[in-house]
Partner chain sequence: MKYTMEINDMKARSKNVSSYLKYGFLYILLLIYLFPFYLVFINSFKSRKEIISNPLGFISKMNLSNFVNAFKRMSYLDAFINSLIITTISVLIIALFSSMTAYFFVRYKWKINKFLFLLMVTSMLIPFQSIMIPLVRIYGATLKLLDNKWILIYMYMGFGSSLSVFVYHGFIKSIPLELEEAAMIDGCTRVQTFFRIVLPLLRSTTLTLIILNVLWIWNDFLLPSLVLISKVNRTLPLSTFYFHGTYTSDYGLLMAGLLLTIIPVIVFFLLMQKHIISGIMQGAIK
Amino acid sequence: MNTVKSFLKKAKTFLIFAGPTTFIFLSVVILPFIFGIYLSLTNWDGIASDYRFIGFSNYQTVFQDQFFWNSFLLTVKYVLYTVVFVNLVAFILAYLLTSGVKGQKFLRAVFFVPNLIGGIILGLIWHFVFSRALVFIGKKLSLGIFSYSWLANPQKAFWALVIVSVWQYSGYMMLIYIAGLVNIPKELVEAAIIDGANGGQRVRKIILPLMVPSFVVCIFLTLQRGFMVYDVNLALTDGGPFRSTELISMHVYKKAFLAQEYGIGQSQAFILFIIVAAITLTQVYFSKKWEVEM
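Put the chain from that sequence into structure form on its own, the form predicted alone.
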């Protein structure tokens, strides 16, 4: 009897405090996700009021879709570069802005501002920079690399996308690294200085091992954002030229809503979810393992 009363009391407490949030989460995330998996097994075009169940035919089509896998491999390449450069730039900025530089609080705010700008606006701003401003400067100063629009060149357009993403996300990751650096016990650093450790040795032996939790969080966030990027991709290059910058999220969107093959697009989205989940879980596992070993 006491067990039943205890359970009812806990259930009542849960419903009062967590019930509304749980209901919203189930309604907005879980149920649409399950329904999306069902739609991936149909031939729905996204418009028609009726559709039929076709099993795993859409998944078979996806595995044979060369454009899908080209976009996925391009996205993997993009993610690798952005993860490395975003975290490298963010850590360097965080290290410099916790070393007592004059005006460091103001500089932290300045570097964080790009993260506050919406992806579409950000893409349009940099579209102007790459297609107009840099071209004008390049021609005036006879700089060959900037004498033409990077967005018109398949190779340069990819790097333009990487540069914009690094510029956007570095400030946000910088704050996470700053939080990690600030929480490092000063006694350890002072003891290392007394023992004669130079700056490089202090970074390698003390700072980096204690910053592993921050690295885990930042790498996870940059991985997730890298695979899911769409707005900057749309506003900056729109997948061009010649689909050379069409990342996977844009490909899925075009397949589902522009080509009106919603079932196939949903299948692609679910496959992408499985791949990204596997990559991020693997990354978190090995990062946590490294954290324990350090």
Contents of the next structure:
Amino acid sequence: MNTVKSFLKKAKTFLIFAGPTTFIFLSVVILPFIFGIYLSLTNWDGIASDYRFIGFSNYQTVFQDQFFWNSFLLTVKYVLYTVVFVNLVAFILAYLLTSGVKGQKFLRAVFFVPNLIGGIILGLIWHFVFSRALVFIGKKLSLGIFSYSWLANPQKAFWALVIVSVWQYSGYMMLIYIAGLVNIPKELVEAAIIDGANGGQRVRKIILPLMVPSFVVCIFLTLQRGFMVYDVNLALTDGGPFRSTELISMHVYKKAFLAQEYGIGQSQAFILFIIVAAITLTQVYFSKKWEVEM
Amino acid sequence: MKYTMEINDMKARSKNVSSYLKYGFLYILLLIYLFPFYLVFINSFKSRKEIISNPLGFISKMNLSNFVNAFKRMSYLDAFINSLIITTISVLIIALFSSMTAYFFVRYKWKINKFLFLLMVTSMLIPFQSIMIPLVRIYGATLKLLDNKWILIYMYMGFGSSLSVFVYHGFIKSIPLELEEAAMIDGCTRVQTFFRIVLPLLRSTTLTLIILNVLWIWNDFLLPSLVLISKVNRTLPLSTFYFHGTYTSDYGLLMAGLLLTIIPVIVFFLLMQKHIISGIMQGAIK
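Form predicted together with the partner chain structure, per the form predicted alone context:
The complete assembly is shown below, putting the previous chain first.
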């Protein structure tokens, strides 16, 4: 009798404190995730209520799908460039904006502004910049590089995506690097100056090693956002010209919701999950090791 | 003596050069960062003809007709109110439920709690794209709950709780038990202890999470584009996007529409600037 009572009391506490979160979390994240694995093994087309279990044949189709792998490789290329450039620009900005420049609070705030605005709006703004303003400048000054819209050329459209992403995220990562730089003990840097270390040596021997945790966070965030980017892709290039800038998220979206091949779309989405999870876990694992060694 | 003075002089000069370079670099970059916003601003006052003949030229006359038209045609007020309702309610519910859950997980180390916490942390690895198809299938075809603000808020609660529980969990671990024990001895129940003692201590964490969640939910596009179907339910990013699809080449109108969607965010930033910047810096350290 007592055990029943104490169990009921425990259950009541659980329901009050964790009930809503648990129920909503399970029904919005975990249930669709598991159901998704099942869907990827069926031939559901989105409309018909009767669909069959077809085993792994969707995955087979995906592995042979040239468009999927093109899109995937393009995404990897995009992620590599954005991770490198976002972090490079962000670190340089953070370094300069913690060196006691006049108006550094104002500058930090301005560089951060793109992060306040959603990817859709940013993509639309830059669509105008690339297709109108830069073309106008290119024609006026007869600069060959801008004389045609970047968005009409596959290679240049890809770089347009990278540029917009760097512009969008560098301010955010800059704040994280600033937080790291501000927390470096002043005595350490002063001691190095007294010992005769020049600027470059101070950066290499003291600042960079102490900044490893900030790098870990920023690389993690840029990696994740890079693989999942959709809004800017949609608003800036819409995958064009000729599907040449269709990153993986957009590819999955189109496969499922436009081509109505839900089973195949879900298989691609699941492969995306495996890859993103593997890459992030590897990154976190190596960074932890790196952090300890430094 | 003279010699050392010369050296000092040289040092000062080279310092000057490097600081000029630094300022030059920063302000050139600043101009590049602001250039797109400048273009949106000036062109929102111009007609289509003026923009095509010179998209860089400054405003010749204050013409507000683009704003009036954009405001009407993108149902700005409806979209703004939808965004406001969805964002406010979502972030408040996430903060309340997640803090309660995190507190419970820290103070009661039951097996199920440990399991659920682990499940939430691991679930942060799942990209949204990997669950959007079954999500639409379950809430659309099966339950017929789509095209409704409240179901969107429900989903934000589901997607947002993992990170918030995780961040609260980290902070609550550092709160000493003694404070709560004293309250419990005085006859407070668990729930009262949480609301009177613990919740006030979580103020700065809550503020950080609210800011991160506002930026996410206010600007989110993909989830609302799947959930909200009819025009009256559209949020600001949705209505801006569809507005763009309808008036593709009416540049002045489009720029005015973009400026109208940017303004609320900038106002929010100006009001909360200190909290936003320190919130993101703290969010990263945790």
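Just so you know, these numbers come straight off a predicted model, no measurement behind them. Residue numbers count along the first chain shown, from 1. Just so we're on the same page, rigid core means the largest C-alpha set that superposes within 1.5 Å between forms.
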Cα of I16 displaced 2 Å or more between these two forms, core superposed? yes
